[in-house]
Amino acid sequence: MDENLDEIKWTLKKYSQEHLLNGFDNLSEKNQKELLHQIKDIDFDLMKSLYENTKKETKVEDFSIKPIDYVDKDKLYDNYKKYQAIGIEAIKNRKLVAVTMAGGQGTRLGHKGPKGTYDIGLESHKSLFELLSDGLKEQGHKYGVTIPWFIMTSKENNDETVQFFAKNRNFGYEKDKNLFFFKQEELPMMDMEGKILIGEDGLVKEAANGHGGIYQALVKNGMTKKMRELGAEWVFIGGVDNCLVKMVDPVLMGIAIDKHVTAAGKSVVKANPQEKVGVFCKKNGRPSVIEYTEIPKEMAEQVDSNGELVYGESHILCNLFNIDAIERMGSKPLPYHTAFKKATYIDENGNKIVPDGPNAYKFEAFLFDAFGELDDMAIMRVKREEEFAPVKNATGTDSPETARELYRKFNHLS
Ligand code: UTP
């Protein structure tokens, strides 16, 4: 360990990062293993360009925005039965598995624990798992199958959620043949003057990578692989935070399948040129989604002669790809963005600092990004009081609150 020990101490120093082992000498055997091991994980070149990255005014990019087409379900008239057809007949054949991004920390609903153990205050006091799992069960069982579903948990959340699952006896799923478990991967938070945080295990202080960390997190952890050999082609991913999603959607599949594209995905009309939303367009001719930041006010606001938003179908984390895509996408890194997160650290002397505020960097992909390696994708609009309930702050809008209310709004509940 030694050796290793005097290499990890050359490293340290190169990238100004020496406090990391500060704690070194009170932390057990154990510990001690595993602070080396993250460290010798670490990129720092990579942590070095995201803090430079964090100093740099984010330029608006020289890129071509154009609409996108798309489709609304509601007016698909005689060809909504043709695309239910091709799309029935894909998940009777078991062509369809769901995946669903629990990894994320939910900081801003500060709920302790998973944000799927979530209780959102309904009479039944289901968790955020539970409801995604009951839609599941049931619009699987209308087409006589089980969608095998896999969950992508984080290192800090993992144990966690498979401990919830198993004493709900895992919703009436079976782990490993049709629920899987898999890691995305974490990346360091930093200061604001760059140095990588210790937390207060005295190891370093890591965070999920963003929601663009499941391509990689699919392939790397063979969960392509496994989807493969369950027969299937199609593969719906979705947040684990919104309680009205619809995991098996035939229109969609059928509409991805007749058009021969390897993506779709699913809108909710913007409900008005500021709400804060992405919305999907074409970026240098390529599929893509626009950050509410990123999108010129008088593109935002601009209207088509029926008086409907031009950039106005929101991306709503609800697309269905098809395998071959997700590697694609999966073989490429993807840009980190930076965001600006309250983190309770051990500072260079040991002494544990909790912040009033944000203080510290987290870097994430995001899921999107990787739309530009797609040849093309299919959108559909469809209903927001239908399949529209994210739960996100802990009050006000997108809120338990409002999740509750369009949940019992939509299944008939008093
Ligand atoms: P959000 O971007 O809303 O993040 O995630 P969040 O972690 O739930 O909440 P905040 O921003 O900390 O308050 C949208 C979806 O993407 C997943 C989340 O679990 C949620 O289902 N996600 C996000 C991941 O799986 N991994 C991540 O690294 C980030």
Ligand code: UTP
Given for the second form:
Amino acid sequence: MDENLDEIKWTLKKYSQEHLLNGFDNLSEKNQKELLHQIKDIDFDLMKSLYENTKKETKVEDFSIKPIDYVDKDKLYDNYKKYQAIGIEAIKNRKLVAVTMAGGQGTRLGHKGPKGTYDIGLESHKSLFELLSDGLKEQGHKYGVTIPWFIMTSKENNDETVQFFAKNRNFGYEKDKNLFFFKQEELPMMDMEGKILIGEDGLVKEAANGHGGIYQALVKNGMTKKMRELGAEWVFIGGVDNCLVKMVDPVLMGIAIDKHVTAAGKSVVKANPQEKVGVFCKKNGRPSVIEYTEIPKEMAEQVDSNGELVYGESHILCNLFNIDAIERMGSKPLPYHTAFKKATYIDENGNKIVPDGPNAYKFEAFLFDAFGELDDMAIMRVKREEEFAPVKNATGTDSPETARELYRKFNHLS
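Taking the form predicted together with the named molecule as the starting point, write out the structure of the form predicted alone.
Single chain only below; no partners, no other molecules.
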């Protein structure tokens, strides 16, 4: 270990991060090995670059934005049955798997533990994981198949997630047969001076690298290979916090297959021009999602001849991809975006620092930043009240209360 330690000390000195070993002698042998392993895995050039970017003024990208074509699921008429039949055939032939992104904790909801273990307050007291598994199993039963389920966890919540599933008999799934867990990658958090933070456990304080890490995580963990072994061709990817997510949708699959595209996404109409959501569009001729902070007010308010918003198709993190597309998008890293977060840490003198407000940088990639790798993408508009009930905030909009109400209405619960 000494030779290894000397090499690590040299690297830390080179990047002015020597403080990472300040508490090394006080750690257990197990944690000493873990800390050294963490440090060896850090791409210090990347971290330096990410920190330097926090000090730069964000450049306004030079791009052309145009509306993206979409179909309204409620207005497909004769084509509805055609697309549905194509999709059903593919599902029955076991061409579909589902992926749930569940790497986060329920901290914002006041919940200790993985977000997927959160009970939104229904009379059944079912967790988000169970609500999602109910929908997946119901659709699988309908088409006479079991839809393999892949769960993306994080280093922080993987063990607890796997234990929660085991405690609930995996909700009827069989681990490593039709239920698979894999971890997304993490990046160190940094303070405002560019120093990598140490957590209360004496280890490097890391944070999941955002939902954009899904592609690389699927490829690096051998999940796309596993999917191919199962005979799958299509992958639905959604978040754990949408309790109305419809992971098995033959119409969406049918559209993607019929139009010969390698990706399809679901949208809901923006509640109003000012709603803080990203919207589907064509950026420099390729499918994309433009953030609400990037779209000019006049563009956000623009309406067509029918009085509908021209840029009104909200991205709701419900996307279908061909495995080929996932492997292509996972072959290179996406750009990282900076989030300013509140983080408890141990300072250079060994003191625990509990901040009153945001004090640290977290770096994350966005799933839709990879859409530019696609030649085209099919967009299907769905009804918000039927497919989008996110649980993000403790109160108010997109809270357990609003999600409960939507879930009860959709499922005709009293």
